[in-house]
Amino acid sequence: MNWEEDIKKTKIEFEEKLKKIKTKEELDNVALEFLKRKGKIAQLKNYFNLLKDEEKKIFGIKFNELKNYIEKEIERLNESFKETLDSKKFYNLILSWPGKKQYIGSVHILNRAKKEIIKIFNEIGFSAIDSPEIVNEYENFDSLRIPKYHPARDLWSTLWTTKKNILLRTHTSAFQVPYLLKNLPPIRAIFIGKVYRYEATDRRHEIQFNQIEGLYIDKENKVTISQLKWVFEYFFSRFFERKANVRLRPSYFPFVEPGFEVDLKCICKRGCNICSNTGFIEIAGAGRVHPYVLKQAKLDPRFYNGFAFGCGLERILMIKYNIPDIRYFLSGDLRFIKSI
């Protein structure tokens, strides 16, 4: 009975079996064989009952060394098998389960359209100018021949602030005179931004919407109505991606003379709901800048002239994409935003 030989044999046997291990299951079997309650390590404990007291101390040291060695080796192999298994699972996951497509957001249709419109007008020499949304009474009304008794000044059309004579602009034309006072002709400019009307909302009307305002001022003999018509034809042809047939109908606006309603020929052939079976869609207002407005801008109407035009951004988008309700633009409904 030689306990030293048994400890050496147990260690050699364990190392031989360790070399042959290739799977996690084989490692678990070896661990059970050596470390279970009645395994080979437990059998070596029987020497404690047979040895003398002076030998028990030496045996105990060697026994613990062997047991700790076997436990560490099994733990080390367990970790390596775990890492290999995890990497295989990750690899299989990448191959068999494609990632879920995430909606990371996009540019809102209104902002996207503004950039497109600015690009189109830049092609024909118009510059995009930032304009304030909060203006005074003179800029919004008086400078544009809209007197105090005009219905547009009524509470039901205008959103006034608590500060006297200060309001949220009702049209982008409010920046015409302030801009002309700071810049000398020739001028080709567009103002795009929000305007506000205090009115009931429905599918065609909103309390807040966007306008596109164009302004062209030059010497008297360089400005014609045919140029105005050409600007509309160029812009609408580029924006709607089809040849635009535009007509001008006489109309009245306080700050232009003569004034026109601008109609765009509908894509239908026999009439439809969009054009109310007329074949044309009312899409903008325009005209030659009134001499009164030029005088407010310190320009002599005998030497300078020009034209101005304006249309609703939402209006032309509703026509382009067949959108039935203007309220969709500010609804925050992702179904609408993603669909365009």
Ligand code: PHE
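Throughout, rigid core stands for the largest set of C-alpha atoms superposing within 1.5 Å between the two forms. All figures in this text were calculated on a predicted structure; none of them were measured in a lab. Residue numbers count along the first chain shown, from 1. Compared with the form predicted together with the named molecule:
- For residue 28, a C-alpha deviation of 2 angstroms or more is recorded between the two forms after rigid-core alignment.
- The rigid-core alignment places the CA of residue 15 2 Å or more apart between the two forms.
- In the core-superposed comparison between the two forms, residue 60 has its Cα shifted by at least 2 Å.
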Contents of the next structure:
Amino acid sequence: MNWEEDIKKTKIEFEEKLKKIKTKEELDNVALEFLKRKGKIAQLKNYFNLLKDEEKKIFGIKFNELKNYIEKEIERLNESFKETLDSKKFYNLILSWPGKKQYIGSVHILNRAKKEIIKIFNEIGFSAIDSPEIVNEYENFDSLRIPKYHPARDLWSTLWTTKKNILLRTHTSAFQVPYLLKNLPPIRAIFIGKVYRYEATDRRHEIQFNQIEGLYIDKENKVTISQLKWVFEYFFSRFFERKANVRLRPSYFPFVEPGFEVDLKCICKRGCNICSNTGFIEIAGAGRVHPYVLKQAKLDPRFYNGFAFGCGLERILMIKYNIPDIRYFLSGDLRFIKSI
Ligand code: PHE
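Please show me the structure of the same protein in the form predicted together with the named molecule, now that we have looked at it in the form predicted on its own.
Okay, now the whole complex, with that chain kicking things off.
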């Protein structure tokens, strides 16, 4: 019965075991072995009952020293395990988190659509031509058989500049005669760009929007209205990514004869909001280029003919993507821009 020996042995045994500890679990086991009720330390306590008073005092001091030492060492190791566990957790978190999506911007839907439409028309031999947005009165109106004081001018509410006779074009048709004056048929061209109207805005009207103008002029009266219909069906089938059926309905534009309203057959079976229960959606204006316009372009209508059409870009995008309000396009609202 040698308590001093026992205390020493216990300490050595503890230190030996401590050295081998690699995991938190092993540490917990060692802690239990030494500190639990009836564990190694508790057993040493039995000496209290066996020793005499003087010896008890010294034993007490040594015993407490050992107990505190073991408790502290276990606590220290425990802390270090916690630290590595925590840092591991942090590390895992960073690696396993999905990256935060950064919105770095994208091409606006209008510009994307313009590119796509140009590509479609290129496939069938139409070239995209740049056209000016600021034009004169002759280009926008007179050349197109819309004389001053003629009620037809009311069809296009105009934004005039402070310069006399100069305006923001109300339609892309304003470039028909200027282009024809500089280029000889056969001509297959599209003009895509902004047009301006002095109008109250609502969900179907904006003061600024985009049009796609098509122009096909050739000699020997080659151009036919069935070709016009085919061009529409081809374009809309590609654009809407489905078989598109098109209907031509008689209509009036001063610069075409005959003139048509182009209707796209709606996808609904029995009528819906988009087609106002008619089964067809008004989608463009078109017609055979009026002889008067050809004359303005110094082309003899006896030898040349052709068709022209004008289609609202926002309008067909609203149909394609189910956009309820034209004002979204220029609102700058990121929620809209990101959604298509
Ligand atoms: N320019 C006409 C408009 O803005 C559309 C159109 C173009 C009609 C070409 C016929 C031919 O309404």
